[in-house]
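The form predicted on its own is given below as one chain in structure tokens.
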Amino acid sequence: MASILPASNRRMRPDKNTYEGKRSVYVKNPYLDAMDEDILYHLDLGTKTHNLPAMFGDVKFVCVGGSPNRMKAFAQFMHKELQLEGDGEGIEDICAGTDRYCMFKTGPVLSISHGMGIPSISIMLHELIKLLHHARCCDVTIIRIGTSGGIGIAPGSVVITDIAVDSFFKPRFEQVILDNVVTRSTELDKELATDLLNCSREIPNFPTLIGHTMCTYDFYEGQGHLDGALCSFSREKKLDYLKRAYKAGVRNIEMESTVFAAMCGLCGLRAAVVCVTLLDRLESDQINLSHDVLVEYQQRPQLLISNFIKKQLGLCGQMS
């Protein structure tokens, strides 16, 4: 097995696309420069068909989440929060030519859906990172916002990830490349996590904590669910596993954070993962919330990120 690749480009030789005083978006592919055209197929964009620097050069914040509807709602919310012209209701999907992902731009904020699971978000991230590189974006912060299952914490709690871990509670992402297993670091930006936590304290009645996030390849068996079509373990083994996860520092479970942390770190993106918990997995396997409470919980990460972005842009006179 290969050594763990570092998550930060500060430990690597700077690439030729480093702009003085700026943190640029890296691509780790020597073949891209020789390509006459780069087609971002799953985003319905390309270097010849679109003027990517003109379209995206001012992007400073990228927010990604699984659901297309929630990412559109977040874009509309940011449109209002940034006090942009119009009501934002007619905001257009930049990726309307494909049904794989959706993308919306509101000022310097890009909102993109990534689907569910490591394969889906991985495809999106490859093309998103190339997009930011081709657009010559600098000093970009990328945040995954979503929902998750909590471990030992109350439903509605917002977890800011310090380290993404795999199903063995190890801070690593294993990628099969050809017939080799490459292991990459899942380190996230600690300063960004702290900034987000401090920002959450300015919102009343907003339970937030920093903790490890466990990323699995499956929702049911991989997360110890007793309610799937298949189950080959006992309730006691499930609880023992989740309690060991809690002891290892894991506070929530989702399905994208390890590859997100690994790819963003290698490509020079300041990254964070912010997920609300919808249940405590030590108590239940199924979400049992009213519609209104579920919607309110789902909006908590968006509210935190909105306030964080406004603060970064100097627009925090009135917090939501």
Ligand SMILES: O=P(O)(O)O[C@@H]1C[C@H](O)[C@@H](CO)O1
Second form
Amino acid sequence: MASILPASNRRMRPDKNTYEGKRSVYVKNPYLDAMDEDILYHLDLGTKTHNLPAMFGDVKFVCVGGSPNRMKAFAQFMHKELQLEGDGEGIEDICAGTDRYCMFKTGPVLSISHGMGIPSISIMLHELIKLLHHARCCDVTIIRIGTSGGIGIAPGSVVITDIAVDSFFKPRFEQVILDNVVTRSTELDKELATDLLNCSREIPNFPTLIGHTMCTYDFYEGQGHLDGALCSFSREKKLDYLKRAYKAGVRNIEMESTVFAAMCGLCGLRAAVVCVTLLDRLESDQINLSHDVLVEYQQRPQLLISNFIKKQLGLCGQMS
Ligand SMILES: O=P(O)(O)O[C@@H]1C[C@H](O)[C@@H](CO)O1
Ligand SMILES: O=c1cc[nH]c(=O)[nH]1
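Can you return the structure of this protein in the form predicted in complex with the named molecule rather than the form predicted on its own?
Shown next: the complete complex, the earlier chain at its head.
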């Protein structure tokens, strides 16, 4: 992929953020326009060193997930599904110059890892959103494809999030800015969620539902695990909490959806969260699936999203 800008182009700056009749990617930072160069440090990309419009201008779908290997596997899968040239095995990590995140591009689909938890995905999203903005991308759909703990549903179920809630079951993300707390909405695109659910119905034996997703700051104490290094609550308290979550509409728990929904919503990205559940937290805490089952479960959101993307691109006669 041609990525490094010739010296003569190094002063090139993106145009203003307006694209007639299209939904552009917004940045809401008055300082950005005045910057001579924007270095996307954690992605090892920049506006002077890379021709971002040439590299990424055609991106229409961005898929993100915690694990670098999963996101590479997804890119290879998309390569096959979109019937792109070659076998996709040698697909290049665009962010190879940093080991913070990895990024792969297959046609109009970008696949990026975000690590675990709100701080990690938040840093990636700041730089990704600026990247899409600098590249003048428009009409971008972004989907988090992840794993989660289910509440009261069979392991292996795929949950499409209608709204992300915090540990108090509230649809909000509280961003600490300097020494202020700013509350942001965590609503996701309802039409996109419904389209994804309809798409899932075309896949045989594919348990899928729409529900609230609870996003916590921690895997163990934050999610009521009895198996962490620290645990100061009883089994009864844990179950009482998870049952109250279920009653509030929560069907799964993970660690990124609130900030993902908040940031994408503010920046004009059509966003969805699709996570497979690895266990039912009313039944257990330890994830003891065999490797093969774990791999198969993790592929479920990938299969759904690949079918969805193919449909969107008019390749629906070739569903997996
Ligand atoms: O996308 P992944 O599968 O990494 O998402 C969940 C939430 C945490 O990042 C992690 C905890 O195991 O998995
Ligand atoms: O229980 C789980 C499983 C995966 N990811 C989570 O955040 N929680």
